[in-house]
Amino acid sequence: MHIVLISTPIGFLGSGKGGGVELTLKSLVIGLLAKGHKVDIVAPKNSKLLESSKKIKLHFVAGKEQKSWQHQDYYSLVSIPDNSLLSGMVEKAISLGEKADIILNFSYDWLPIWMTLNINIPIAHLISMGSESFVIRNLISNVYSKYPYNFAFHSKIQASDYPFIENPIIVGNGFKLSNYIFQSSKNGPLGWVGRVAPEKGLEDAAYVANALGEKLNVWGIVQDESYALKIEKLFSPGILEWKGFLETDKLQKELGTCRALINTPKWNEAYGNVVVEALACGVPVVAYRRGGPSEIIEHGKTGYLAKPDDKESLLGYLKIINQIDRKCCREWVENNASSNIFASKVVNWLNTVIKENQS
């Protein structure tokens, strides 16, 4: 199969601004290449991939980035800036798509979804968020009525945000397991990974670390500096150990030393990439029973699920976290979230989209 991928228009690949979409795209490419598929990737200028192959080509597009829908009002109007990066990426993908089998869109935005109705090339959409925009939700509903197979989701909980989707296609996510080293030590620090922004709930993890009298290692790009400063002022100096955004190789080495990852989103995560990355290193996770992580974590076996926004429940589970067998964490990833498993699910889905588009 020859597939054209449209990356996120929020930050170049390797910047960390695109959040989980960056890791998802890279993991899928690894799986697709291993299965012999040809891949063209349309991405913002300065993007980079660690993988290299004659069957993969990266196409750069310059322009003004889109504003993430998760940082806009739910009823905001669609806004496409002059010299739009997204428009340029869609235009390039369509040009490449004329000689490919299918276009796979990773961008949660109006334009590529709308184009599904306006070109003959099949466009599949891997939806990366829950319902974060009224106008996009309605557009997905309209496109779905004509092309019901063109949308896939990471988790059942995420798909439930779109109740008009009957029998949603769930593909999960995947990771190149050789990129993650299992570490068996149970005596390390506490960790938190994610974009530092209000919807990620870092303040709750900081509260728990402070209550335990420990430092909290924080990895991720600081997307909202005022929010980060506000959290620092809430707790004693030194509680937060800012580690910054790290590429996978460096992140997993440091993350693997933790005795637990704390996951505290205030919104419904579509999947929970950082949860699986921690598990791949053998690190158990204590998370709110909310969004994708609640489908990933096996309560009492690979971590614990606390009542949403209940910091005391998080604290209680962290006190017994060493009861978790770290080998079970790694085994879950091997059995459920390898790049090969993920790619197989996506390929099966894309074949269905192509078949339906030809009928």
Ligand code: UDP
Second form
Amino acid sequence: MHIVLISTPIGFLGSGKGGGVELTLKSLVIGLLAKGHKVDIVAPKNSKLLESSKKIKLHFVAGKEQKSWQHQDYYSLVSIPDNSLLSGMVEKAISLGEKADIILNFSYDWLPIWMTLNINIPIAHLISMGSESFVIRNLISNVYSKYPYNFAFHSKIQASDYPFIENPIIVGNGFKLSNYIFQSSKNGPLGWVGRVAPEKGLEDAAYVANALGEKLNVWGIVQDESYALKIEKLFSPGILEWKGFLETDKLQKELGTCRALINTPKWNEAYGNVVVEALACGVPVVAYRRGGPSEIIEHGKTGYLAKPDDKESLLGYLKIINQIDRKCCREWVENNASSNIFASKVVNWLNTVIKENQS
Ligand code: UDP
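Having gone through the form predicted alone, I am curious about the other one (the form predicted in complex with this ligand); can you provide its structure?
Okay, now the whole complex, with that chain kicking things off.
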């Protein structure tokens, strides 16, 4: 298959601003290449991919970025700036798509989804968030009624934000396992990984670390400075250990030393890449029973699922975290979330989209 991928227009690949979509796209490309597919990737300028092959081509687009939908009001209107990066990316993808079998869109935005109705090339959409915009939700509903196979989701619980979708196509997610080294020690520190932004609920993890009298290692891009400052003021100095945004190789080395990852999203997390990355290193996860993590973590086997927003429940589970066998964590990822498994599910889905769009 020859596939044109539209990356996220929120930050270049490697910036961290695009969140999990950046790694998801890279893992998928690895899986697609291993299966012999050809991939064109349309991405913001300065984007970086670690893989190189004659079968991948990165096409750069420059332009004005837009605000991510989870940081806008749910009822905001869609606005497209002059010299829009997203419009440029969509235009480029359509011109490349003329010679390809399908366009696969990773951007959670109005324009590429609306294009499904207006061009002859099939466009499949891997939806990366729960319902974060009224206009986009309704557009998905509208397009879905004509193209019911063109949408896929990372988890069932994410798809439940779009209740008009019957039998949603769920592709999970995947990771290049050789990038993550298993670490067996159970005596390490506490960790938290994610974009530092309100929907990620860092304050609850900091509360738990504080109650245990320990510091919390925080890895990730500070997307909302005022939110980060607000949390810092809530706790005694030294509780939050800001580790910054690291590339996967360095991140996994440091994360693998942790005795637990605390994962505390306040929104319907579509999947939760960081949960699986921790498990891949053997690190059990304590998370709220909400969003993607509630489908990933096996309660009592690879971590614990606490009552949503109940910090005491999180605390209770952290006290017994060493009962988890770290090998089970790694095994879960090997059996469920390799880039090969993920690419197979995506390829099956794309074949269905191509077939159904022809008929
Ligand atoms: N991440 C990273 N370096 C860091 C912290 C985070 O590369 O120091 C990446 C991590 O690998 C993951 C992404 O940031 O792929 C966060 O994705 P997740 O699905 O957990 O949440 P999202 O940001 O998409 O809401």
